[in-house]
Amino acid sequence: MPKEIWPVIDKPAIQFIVEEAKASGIEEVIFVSNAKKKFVLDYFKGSPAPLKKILSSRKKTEAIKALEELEELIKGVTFSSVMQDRPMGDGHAILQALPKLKKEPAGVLFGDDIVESTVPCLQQLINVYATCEKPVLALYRLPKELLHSYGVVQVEKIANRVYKIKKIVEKPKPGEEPSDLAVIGKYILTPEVFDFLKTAKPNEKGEIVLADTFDKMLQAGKSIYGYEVEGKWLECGNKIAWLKTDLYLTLKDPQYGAELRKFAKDNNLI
């Protein structure tokens, strides 16, 4: 199963991403996927008409509530998908959506990055874009010992939590980190970014990487901004990260949290 469909609490991880997008005012969602992930788009197309009737007849109250919440989420949002036949890097994946885009900025949200926040993370980036009208990257401060697994930025601070990006270093070696700000998989991309992606050449792994494209833009004198997001970054990109995210959010959940904390305490788990 693709990681974006792994359940977090009681719904697939990708639903958190769509909820973030809608809460940020997004009305059109384009999934970049492959043929094996067709059910991701199907999930957001709504449920067959008889389903609620069947659930009602079986008195499945909790399931009906979940179904109604999903139906409310997809109201006012159009969903479509484009195919990436084989994995050729995140930049290549994003480029597949270009035919569906107008000449306007687009929010890009990776399917395995959840940010728990009062103001939706994408909305935070939109607020920054409204003042600079340039590409905006979501940034998150991490302990030095974790930075080697991420893209890390060299920056110039220009306002509270707002930075001008000078350089992006992918997975820096210990001691070579340009800062303690890592890049989260959430961006506002402008049409100019897509112009650079169209001419990008694959790296030695045969991939078109978004971070490399940003570096090319910076070398060409283009401006890119970063925002240190407010909230908690939760990952689902591998099994242990997903388990931690699920545990964290489930223990905080108003429906399940109290009972699970009691269970853990009663069984000497905490």
Second form
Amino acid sequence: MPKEIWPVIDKPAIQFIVEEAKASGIEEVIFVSNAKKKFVLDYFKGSPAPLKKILSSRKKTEAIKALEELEELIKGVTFSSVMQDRPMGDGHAILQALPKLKKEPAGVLFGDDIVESTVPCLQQLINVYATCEKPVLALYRLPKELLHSYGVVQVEKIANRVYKIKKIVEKPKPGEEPSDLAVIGKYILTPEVFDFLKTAKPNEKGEIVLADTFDKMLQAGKSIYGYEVEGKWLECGNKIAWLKTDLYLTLKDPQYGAELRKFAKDNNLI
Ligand code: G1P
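Now show me the form predicted together with ligand G1P; what you just gave was the form predicted on its own.
Full complex below, order starting with the chain above.
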């Protein structure tokens, strides 16, 4: 099962991402997918008409509520997908979507990074973009021992939480981290980034890596900004991260949290 459809609380992780996009004013969503992941686009097509009728006749109120929430979410948003049949890097994934983009900036959201926040994470990046009109990366401070799994930036602070990116090191070796600010998989990219991506060459693993393209741009004197996002970064990219994310959000959930806490207590789990 692709990890973006692993359930978190009671819906697929990708639904959190689509909710974030919609709450940030996005009206067009393009999934970069592969043939095996047809489920993702199908899911956001809404439910077949008879399903609601059947659920109603069987008084499945919880399922009906979930369907209605999904129907509300997809209202006013168009969904399409482009195929990336071989995993050739995040830069390559973005390149597949380019024919569908106009000459305008786009938000790029990885399917396994959720940010719990008051202002949706993408909206926070859009707010920074509105002032600089340059690419904006979501940043998050992490303990040193975790940084080797992420893109890590060298920065110059220019305002509260706003940074000018000087360098990006993808998955730095211990001792080589340029700061404790890691890149979350959420970006505002501009046509200039797309132009650089179009000329990017695959690395030794055959991948076109977005971080390498950012680095090329920085070397060419282009500006890229970063915003230390307000909120909590929750990951779903590996099993333990996903389990923690699910536990965290489920225990805080207004519908399920209290009952699950009681269950855990009654069973001497906490
Ligand atoms: C990707 C990016 C990395 C970023 C991370 C966030 O890595 O390459 O820069 O920090 O997402 O989730 P991946 O998770 O694909 O290894």
